[in-house]
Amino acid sequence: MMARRNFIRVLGGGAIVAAGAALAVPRLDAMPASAIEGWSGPKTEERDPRRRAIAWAMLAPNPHNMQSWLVDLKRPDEIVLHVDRDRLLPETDPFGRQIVVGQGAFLELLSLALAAEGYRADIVLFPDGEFAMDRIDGRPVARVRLAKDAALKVDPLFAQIPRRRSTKTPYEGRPLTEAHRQALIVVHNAASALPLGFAVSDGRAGDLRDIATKASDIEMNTPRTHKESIDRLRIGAAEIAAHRDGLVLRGPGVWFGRQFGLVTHEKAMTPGTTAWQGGRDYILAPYANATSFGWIAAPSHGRSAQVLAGRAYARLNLKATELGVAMQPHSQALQEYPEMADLYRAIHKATITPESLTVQMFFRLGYAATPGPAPRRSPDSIVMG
C-alpha cells in the first residue's frame, strides 16, 4: 500500500501526488448531475404553485444537509409542514434544536417562491402546539396557506436562491468590509428582530475562532457524535447520487484514495488514518485565518424563537449571496451534548448573549470563490402520502 505521504492530496481538487506523479483527472468523480439538478428550479411542467415553491424551499441550509422536511399538500390551497423524525441528528442535536432551525429556513425560502408565483404565504407556526424543548413529536411546525395577491412584488433576494451556498473552503484573508455588514444589518433588521451581532477583525473574532477550532476538534474526537456525521458521509459520486443528502466526499483525489483503500467509512472514523487527518484538516483548515464571524441570538424558550431564527439566517445568507460575500454557519459550538458544555458556555460570553436568549445561528463570513452546489433530494421524497 503507498505510504501515506504519497497521497498528500487525497481528500483535494483535480491532481493528486501518486508514486511521485500528479496525475490531472478533474471530471473523475464529479458531482453527479442527478444529485444538483434540483438547483434548476421546478420543473418546467410543474403547474401545482405550491409544488414549484417546495422545490425551491429544498434549497434552504439545513444541518447536515439532511433535508429534514415533510410536507402534507392534502388540503388545497394549503402547505403543512413536519419534521421528517427519520432525519434527526440525535447525537449532535440531542433536543433538535438545530432541526427546527431548519424548519425556519425552510419556510422563508418557500415564503418568497410562492410571493414569486403571485401568493403569499399566511404562516402559522405550530398550530396544534409547540414541541417540548427537549424532543420533536409529530405536531406540525407550521401551517401555510395560500392566498392569492396581485399586489405582491416579487423580493429581490428570490433571485439569489439557486446561487446560495454554505461555503465550507478557506476564505481570503480580508475582513468582511463595513459597507457589507452594514447591507446586512439592514436587510436583517428589516425583517426581523432577533439580535444580531458580528465580530470582525477585533479580538472577539479571535476568540471565537478559537471556539470555533476547538468545537470542531471536540465534536470529531467524540467518537458517538463523529459517527453521527460518518453515517451521513456520502463517499464518492456512486453514494452521492443513490442518497443526495448529507456530507459529501468526492473527487479525484477521494476515487483514487478508495481504490487504494485509504478512504472509507470506517477510515473516516479511525484516528490517525489518511481519511480520519484528512477530514480533520478539511474541516479546521478554514478557520485559520478566519477574520470575521456573525451570530442570531433568540429566547432561550419556545420552538418559535428557533423558526424565526432560520428565517432570519436563511434571508441573510441570501443577502450575504447577492453581496458577494460567502458564509458558513458553524453549528458545533452551539450543541447541547455534554462534552460541548464548556464550549456553549465560552461562545455565549463570547458573543456577550445574555441569559435569556440563546445564540441560535453562529456562521463565519469573508470572500471566497463560489463552491459548487450541494445535494438535494427530489421534492416528491418530502410530501407525505
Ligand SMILES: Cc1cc2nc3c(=O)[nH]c(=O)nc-3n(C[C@H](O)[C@H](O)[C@H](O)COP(=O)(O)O)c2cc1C
Second form
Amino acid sequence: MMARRNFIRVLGGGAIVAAGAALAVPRLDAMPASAIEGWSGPKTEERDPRRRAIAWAMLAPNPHNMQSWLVDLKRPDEIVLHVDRDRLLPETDPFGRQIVVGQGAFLELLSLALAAEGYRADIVLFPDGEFAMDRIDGRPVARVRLAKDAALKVDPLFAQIPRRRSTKTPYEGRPLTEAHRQALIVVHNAASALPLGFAVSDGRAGDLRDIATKASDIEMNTPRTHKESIDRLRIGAAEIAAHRDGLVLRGPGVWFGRQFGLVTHEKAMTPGTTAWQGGRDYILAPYANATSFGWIAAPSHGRSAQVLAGRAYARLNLKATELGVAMQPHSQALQEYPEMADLYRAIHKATITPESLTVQMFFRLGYAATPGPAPRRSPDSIVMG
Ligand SMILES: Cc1cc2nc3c(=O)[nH]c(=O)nc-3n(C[C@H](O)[C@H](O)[C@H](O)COP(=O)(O)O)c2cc1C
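If the structure you just shared is the form predicted on its own, then what does the corresponding form predicted in complex with the ligand look like?
Below, the chain from earlier opens the complete complex, with every other chain and molecule after it.
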C-alpha cells in the first residue's frame, strides 16, 4: 500500500499520469456529441418546413465556421436571411466578401432542403438593395418565399448534405481524375453561368501550390490576421461544446499538450512555439503534395455575384462528396488586405482571371479519408427574436 502511494508520488501526479490518461483513453477530448448533433438533420418533431430546411442549411460550408447567418421567420411562408454582423472576419475578410459567399452556400442548401420538403424556394437577392462593396450593412441578403410545388423532384445532391466536408488533411498523391473533373463541370454548368477553372498536375497547378503555401505563411506571420484565426480556435472538447463554431483543435495529443501549457491560444499566437509550428505544419503539409486545384470566378462588382459563387461552390462540394472527391477551400491568397496584395495579383494571373472578374473560391481537390463533421450551433440560435 505504502509502496504504491510512494510510486504515485514519484510519478509526480502530473506528467506521467497525464500521459497515461491520454494514451489509455482513446476517446479523450473527443468531439462533443452536442456540437455535431445538427448533422442528423432537423428534429423529427419539427413540423415547420422553414425550420426543417434551416437545420439542413446550417450544415453549409462557411468561412472559419462562423455561421454568420440570421433568419427572420416572422412572416408565414417566408425566410428572410441576414448576415449576423457580430460574426464577421474584419482582418482577413475586410470587405465581408467571404462572409457573403457563405450566405450563398446557406441559400443553396436551404433551397435543396425546401425542395425535399415539397417547396420551391423563390429567392430574391438583396430585396432592399445590395450592400456596398466595402461593408456589410443590416439589410437582408435574401427573401425566400416558399411555394408548394407538387411537381418538384428531390435533387440527389440533397442526400449529400450530411456527408459533405471541407477535408483539410493531406490527400493521396494521385490527381483528380478526368472523369471526376468532367462530372463536376457538368453539375456546375447545369446550374451556374460562373466561370469554373481547374489545374491538374500541370505547371499551373505547381504555381498555384506555391502561391497557396506563401499566402498561408503571410497570414500566419501577420499578427493581426493570424490572431483572427486563433481567436476563433476552440481548443479541446469543453471549448468546442461551449461555442459549437470556429476552427477546432482536440484529441489525446492536444489534451496532453494542454496539461503542460504547451497548447494554449497564447502559444498558438507566438512564432517559435510548438503550438505555432504545429499549426503551420497542419496548414502547410497538405499543400506539399497537392496536385489538383479548382476555382470559381464571378464579376468583381456586385454582391449578388458573391452569393451566386457561394451557391455554386456548395453544389460543387456536394457533387464532389457524391463522387468521393475531397475538397478544401484555400482563401488566404484571395484575401483583400495589404500584405496579401502581391499574392492576390499572382493567383488572379495564374488562373488567367480578367480584371472584371474576381476569384471567389479557390480549392484543393483530391482523394482522402472522410473526416468527422465540424461543429454547428443549434438552428434556434440563428432565428431572430
Ligand atoms: C467563403 C469560404 C472560405 C473558406 N476558406 C477556407 C480556408 O481558407 N481554409 C480552409 O481550410 N477552409 C476554408 N473554408 C471551409 C470552412 O473552414 C468550413 O466550411 C467550415 O470550417 C465548416 O466545416 P465543413 O465545411 O466541414 O462543414 C471556407 C469556406 C467558405 C464558404
